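Read the single chain below, which is given as structure tokens and is the form predicted on its own.
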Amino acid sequence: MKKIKSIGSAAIVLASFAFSNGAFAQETLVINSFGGSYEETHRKLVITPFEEKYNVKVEVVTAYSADALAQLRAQKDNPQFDVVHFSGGLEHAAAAEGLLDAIKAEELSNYGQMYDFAVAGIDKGIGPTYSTAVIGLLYNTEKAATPPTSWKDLSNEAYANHVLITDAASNTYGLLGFLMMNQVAGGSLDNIEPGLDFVKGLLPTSTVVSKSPEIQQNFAQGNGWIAPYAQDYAHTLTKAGLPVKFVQPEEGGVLAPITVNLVAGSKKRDLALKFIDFSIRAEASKGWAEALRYTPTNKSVELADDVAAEVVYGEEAVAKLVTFDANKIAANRAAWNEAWARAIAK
């Protein structure tokens, strides 16, 4: 009898030890986010609801895309992240280096609700696009008597001396806008000369800026009436009280995807897939549109009229969006930067 009591006491002690050392602790998923107000919105729409639904802990490391890629490379043999978010196309480089894992369509319950472009690369390791900025034209609604409808309108005499061009060498949105001007002018990713010639024609009556705050400053001072830039930044300007609208030109706007990716070698693969699936659900996609005016990538999203008017919404509008090959951009970026610098220096 004494022996039985001893075994029972030992079991209780072991159970207490195990509990105190976290044997029943919540499972933890490690992800990155981009800090600031973006991360606040990310927590509200995805991270906190995910923790509550699955009773898990999500550890968030603030790391922008380039930093996240550098960390993935350094941790290749022992990855610390389970899920990484990228903007600017770096998921293509990460996938090509084997840092990201492929996802099957059947592993995502929300796969069927996504626009094709948003899940086009998941079998190659490029995670779903859970929201996207779109590069089009921002214009001053009080100064521009006739709203622009085409990328060619940047050379319209009505806007002379009030066109803002964003530096393509230092600003990703500036580069995507330039590539679209190049395409409309007859160029391609193998030939950017038509785009450079178009920009050279604009330079005498335009202003080159490099950062978002310079666009706001120029619009606020009345110098800027029209600028190729992102739709979500138009919302930033309207919140600041400026009379600015975004328009997707008739030739289309350019996708600037934000993706959620499965890290190769993650020891929490199943939980990571649940997080990715949770990130692309309609409720989250709608929330990004409402909060920051990112275009929904889940086609089942229904938006209020005022929000829909400030994003690219609906299958007909989404069909006009243009994607440029991220791998070609990466391969040519250095040479393009040099060509751009020579063009705007003249």
Given for the second form:
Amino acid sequence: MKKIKSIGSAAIVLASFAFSNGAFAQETLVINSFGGSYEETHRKLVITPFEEKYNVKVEVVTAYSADALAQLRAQKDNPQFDVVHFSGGLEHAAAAEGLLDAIKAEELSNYGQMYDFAVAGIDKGIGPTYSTAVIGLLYNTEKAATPPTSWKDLSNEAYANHVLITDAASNTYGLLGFLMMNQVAGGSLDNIEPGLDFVKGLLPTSTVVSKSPEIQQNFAQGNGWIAPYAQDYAHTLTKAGLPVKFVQPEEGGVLAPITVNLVAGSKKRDLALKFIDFSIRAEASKGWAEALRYTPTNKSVELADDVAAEVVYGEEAVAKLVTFDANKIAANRAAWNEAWARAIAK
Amino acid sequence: MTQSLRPGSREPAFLLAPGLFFLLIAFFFPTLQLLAQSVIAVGSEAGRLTLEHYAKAFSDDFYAGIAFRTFKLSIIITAICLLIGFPLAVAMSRAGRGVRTLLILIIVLPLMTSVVIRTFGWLVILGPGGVLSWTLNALGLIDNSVSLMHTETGIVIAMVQVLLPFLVLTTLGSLNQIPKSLEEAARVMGAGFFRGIRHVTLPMSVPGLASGSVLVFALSISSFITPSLVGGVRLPVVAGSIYQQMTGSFDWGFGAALSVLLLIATLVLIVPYMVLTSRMGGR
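Write the structure block of the form predicted in complex with the partner chain for the protein whose form predicted on its own appears above.
What follows is the whole complex; the chain from before opens it.
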């Protein structure tokens, strides 16, 4: 009996081998995601429905943007990924190195529903922004008597000794927040001195943190009342029971796009394009807003009031968002890191 | 007769081979690679030999300041570990079997915990509104909340806790080698407790104290998790700067140069220390 069973299972194994190259085999698409609750949501909103709709298999490799870029570089001649997701602007570096492929507008059925900024670079290999984080101001609703309205409020005496600044050298959100302070203080991407001076002025009455858990800790212990950071993180803190709210300052919040990109040399280009198109459909964009409070980049998304209040919603609000040139950021990053480290070191 | 006791000349080589092989692959090769990276130019003149990375490290006082802080803190941490660790090790060596096992367990237990977890524990204790602040407040010693987070004192406290076991355990090894009769003889001959410690126990435990303190110094000078979490970004240390160069600024050449300089500076301090202590009764 045992023998028969094992022969049977051997036959099944053999059969599956035989079919794996045949017409019955499911096509497999290889993508990356960012792990944790993000990846969970990603599976629920995009990956699993896509597998079901097209009867294909999606293999998910957990790799953050920097790791994904390193793998793309290493596999340049024989890419293993078909679709790669990036946050923090690395798609610009990857596209410039020829690791990503351009996409034509007519190749995406949802193209017309997207905000312009979300599809602005697809002809250069920069994949569509399927949702975006927004950097603005987080504040403690119980401690901060008056809610902040401007980036300049970071230097408001009402918040003195309770300002959190995120390290710009090690944290992308920190860098984007700093670039916005710099712009408000009169600087530009060619001159960050005004921003550095502004930050130096804040240092005596603020705490510099480098990782998001430190922001949570400082808010939880009552030390942090106000912090330039991402809107989705405000939601994380709210879920943790902290009285935290996000505001988009009057000068605008900063876009921190999350993109879905076509890998150059993918042997499954058509399927990969279908996946990208599927990622930017309204339903997915809406799901990201509902689950994690990422701002939708698809114009046709309709949100319930409570969700809409916690993302940047509607064309008017979205128009106020500020984008910084990712190529300029990449070119200057090392020099800025050094200038920043010098400015904040005791 | 003597022939049979002397191991064959090939045997030690045979036994050493796996360790040497591992050292070669995991230490010497990467170190050489780092050395090469530190003197090779990148960018427009890629591949050319250059000293520009070293020049940058020496050209301004920003990196000199970071190096000074790193060495200063490491020396303080090592000194405090010696001050706390030696008496603790002596007490442990003299305690009864059960108490000693318990003490060893308490000392070693933190080593079983990830350094990140332990450091997060310190964040809770040292942070604003944390246990330390709350206690001092409750005792009426301070009015406002106080925080040792993002201070050099905080780094020293957290690092001493992390590194103390290394010193205590190596010293305990040395202490256990001292025949009890020697200390008894000293006491019989009229030496008091402290005199006995000073003239018998301390000199004879020098090998353990030396290797323990070298270990503590080397670990603290190269550590970056605890200093970066407790000290924060405004108190950079050398290892943290190397990490930042490698992963944040992608300036591998400069990061490599800093690594090589750290290695040289550490050797310059440790080698004379070892020579000196071995003359003082060590091996």
